[in-house]
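A single chain comes next, written as structure tokens; it is the form predicted on its own.
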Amino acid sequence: MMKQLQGKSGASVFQYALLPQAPLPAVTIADPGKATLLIDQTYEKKSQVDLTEGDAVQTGQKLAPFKDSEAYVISSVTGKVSAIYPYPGDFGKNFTAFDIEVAADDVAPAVEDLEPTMASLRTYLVDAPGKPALDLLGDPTRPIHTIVVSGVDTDLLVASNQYVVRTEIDAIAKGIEILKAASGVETIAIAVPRDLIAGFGHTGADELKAVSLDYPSGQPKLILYHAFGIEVPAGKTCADMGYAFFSAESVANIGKTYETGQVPVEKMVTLIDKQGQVKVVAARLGTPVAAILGAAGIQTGDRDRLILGGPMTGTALYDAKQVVRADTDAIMVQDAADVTLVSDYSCINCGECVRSCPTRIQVNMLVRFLEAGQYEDGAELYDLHSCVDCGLCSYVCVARIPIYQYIRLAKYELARVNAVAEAPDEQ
């Protein structure tokens, strides 16, 4: 699924590979015996939750269990709530988990009062498969003038969005129609891999953009730079420049909701086995990773690694009980023999990280500050916030320093400190 070439600088250059013109149908994972639904709100005590153990739920039912809160989740299965508990995420993120024991009867009720408005979209589709970026629309302090429907995947080996572009173009066209009517945004563009550019003129998008197959061209900031001629300043986001990125899958699911009257509950996930073979599977939200591996006949052994995401930017899982969420695009299984060890060796100043960096950050200097926990100095002196999170620096590092992980931690810590500093005093 990816080609490795040699660039003029000698640094490794990867290319995304395309799926066949007529890709195999996605393998549907059977309903799990138990689904775990996550709500983006911290569980503190039972009294804050209206939903209780033993309550019956239906597929497609909107569950808003917290008192005085707008947080909700759409049930992906029919059954009974069996447990409610706190669920830890990455970098201090905390969720509330609802375990649902799946029943045989699976009837999805129709969505009521479905209109092409932002209120309707936010009522039912905030956490739909593909995770539509609805929170970026309608903010008067940061107006959006262009929605970019991204039909490319940001990591290597991942093919979820490309698969949707190949197989659900009519649903994408309907989703674009609904987004136009609901958001009032001036322009909707669709970005697809360069070699797929032909045949996408009937989506209803105002602009069609070709994205290079060279990795990491699928990163939103690089799409803006190369396809739109817009440079995102360090510390700013695409939304700050007036551009909101929606995955092709999220737009297709908006379209399917308005066509069928039912909120989709299946997520397209790229499954990458130990040999690097790729297949796209359709799994219900809340399906444990272990259930997907079992259905695919993939066995894991001692010291094998499970990765949520692709090989360059994915996150290692500590437990196969973790579940498919609205933004889960890939699951990768890495054999223990193929796991690259990291080290605490010092940088040898070979310069490979600088040559591979698409934004030409002086990574060899930046990592010295990040290793020492001097995040503010790293950001100010060596352009931490210019990083587009591609992971190439870690891949080419001769000393095997986990540079990308240091960068992720630094960005998280700075954001956390800034959030505390900007919070109003509670007096």
Given for the second form:
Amino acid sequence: MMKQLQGKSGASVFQYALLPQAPLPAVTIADPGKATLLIDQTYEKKSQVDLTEGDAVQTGQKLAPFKDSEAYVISSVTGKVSAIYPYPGDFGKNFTAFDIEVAADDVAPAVEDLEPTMASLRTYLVDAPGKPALDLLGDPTRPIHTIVVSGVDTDLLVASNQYVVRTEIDAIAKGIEILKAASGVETIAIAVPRDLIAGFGHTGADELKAVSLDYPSGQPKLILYHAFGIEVPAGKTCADMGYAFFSAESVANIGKTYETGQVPVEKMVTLIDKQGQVKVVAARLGTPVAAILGAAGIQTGDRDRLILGGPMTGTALYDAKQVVRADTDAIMVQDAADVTLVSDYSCINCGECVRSCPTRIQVNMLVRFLEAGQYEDGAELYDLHSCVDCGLCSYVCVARIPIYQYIRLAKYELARVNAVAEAPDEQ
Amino acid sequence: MSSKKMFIVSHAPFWHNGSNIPERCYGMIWAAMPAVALGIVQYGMPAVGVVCLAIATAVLAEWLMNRATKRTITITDGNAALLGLLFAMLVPATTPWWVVMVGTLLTVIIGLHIFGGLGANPFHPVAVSMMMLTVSWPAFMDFNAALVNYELSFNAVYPLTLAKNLGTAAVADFTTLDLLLGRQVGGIGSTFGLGLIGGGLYLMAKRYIRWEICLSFLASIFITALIFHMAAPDRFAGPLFHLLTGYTLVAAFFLLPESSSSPVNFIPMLIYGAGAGFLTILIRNIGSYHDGVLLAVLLMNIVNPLLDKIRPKALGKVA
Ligand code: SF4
Ligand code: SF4
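Write the structure block of the form predicted in complex with its partner chain for the protein whose form predicted on its own appears above.
Every component of the complex follows; first up is the chain already shown.
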């Protein structure tokens, strides 16, 4: 699969893959057996929560069990709570996990009090599949003038958003209508793969933008640059420029909620098997990765690699117990034989990274600073903050330096340092 | 699914285009083979001896330096062998064994490891050692004296010496075809024009070297030599002669585009190559050396970091 994708000469002209003309209906992972719901709260003791083992929950039911917090999760299944425990997330985050033993009958009552308002959206859809970027809206210090509904995926082979724009256009249109009414944002644009652009006239969006299939054109900053002519200054976000990106899937789910009164609980997940074959499935939020792979008949073996996300920017998992979340767009399995390892060479200045970087960063120089831990200098002199996280530099590196990992670490460290510097002094 | 299964955890991206350093080094070695082979045909066993000794010494020096600096032993990656081979390609087949050894040690130790090893060398290691030898023992680097005992089927005087001392008429005997086919004296692997060009095309096609540097260098040699030639046709040899003699072609494909001592951005690469070509002809025609290539390479290596400051503006860079 890799061989087919890569321009042998090294100038990696990667293309996003288009799904077939009429994509097959997504296979629904029928019986997750057990679902694990996560709430973004640290779990210390039982008395913190109102929910206990044995409590019954229904599909679509809102659970806000913390006594001192509004944080909630929408139950994605019907069944009984079987365990509550602390759950570690990325970068030192802490969640509380609620295991739900799935019952035979799926009961999904409708929600009664939906209004086309931000408050209503926030009440039910913060963690809706596709993860709508609701927190970007309504911040007076950072006004949003355009919502961009992104019908493209950022990583290679991942096709979850593409699937949604191709199959759920009515739901997206409804979602756009609701978002517009609720947010009061002037303009809603929809961005779709260039080759599919015919047929998107009826979404109610004010603007229709074509996105090239060349990787990594699906990155929001590059969409703004190429389709809108907006260059986001290094270190700023798209939202700082007044643009809020919503995944097409999240918008479709907003639409469906208001259409049916039921809160959506199924996430579109692109499964990428060892041969690079791609299949879009619908899975309940909280379904363990192992259950999805099992249902799809994808085998994994010792020393394989299991990846949440796509081949260029995903995250490797150490076990298959992790669960599908609102932003889990893909699960990829890589055969042990295809796992390339990094080397301990230093940069030979071959320049391949510089030539592949879509944002024209002097990666060869940047990596020298990052290897030495000089993150500030790297940011100042060699444009760390222009990076759009595509991973191409690592992909082509002859010395096999984990450049992209250095970049992510540097960004994380700088963000942490800045956060400390900006925090009000605590006495 | 068994929960005891071990997955490999590492960082994105999970794909790689498969390129690596050994592949590049061995690719360079292969590309040099035609030129070396002709040298061996012409000069026989002494050439074989020089090539083998240089490679062996380079690999040994690499091993010693790896040990001394407590790094991974990298003798199998082909880089040391490549440096030894390149050194051998530049010297006459009759070079005494101890000069070969000293030269190769200088290449690997002074040229490469003193600066921090592969990727950290600001100059081409072979250009460094060759310049040191030229300054220290000019006699051994003089192709006329070195090869005087050979019975060669062609004019056994180093073409650049003739051109320098006697002007264009003296080199009229060297046809372009002669030069392309290696019928000229010179370093073991630096005279076979066609072989070097073939190797160079292979390297450019594989992207092991940056074509911008090679082509701007050759174009600049051609243009500069042409201007001199037009100004004084009797004194200064024509552009084709300069392209096909001395170290021009070895430098174009094996010395000048060495990654860590050359720029990576487009405009800097053009300036770098063009500058080296211009300096080469300047030195050959009005300087004191017969061949100016090595000095030109070193001079451009020095300005390389400055050149690479000319770079495109990164996305979102606030000026
Ligand atoms: S620095 Fe690397 S990861 Fe960042 S944009 Fe450039 S190629 Fe992509
Ligand atoms: S691709 Fe790797 S070895 Fe080549 S210049 Fe970039 S960082 Fe250096």
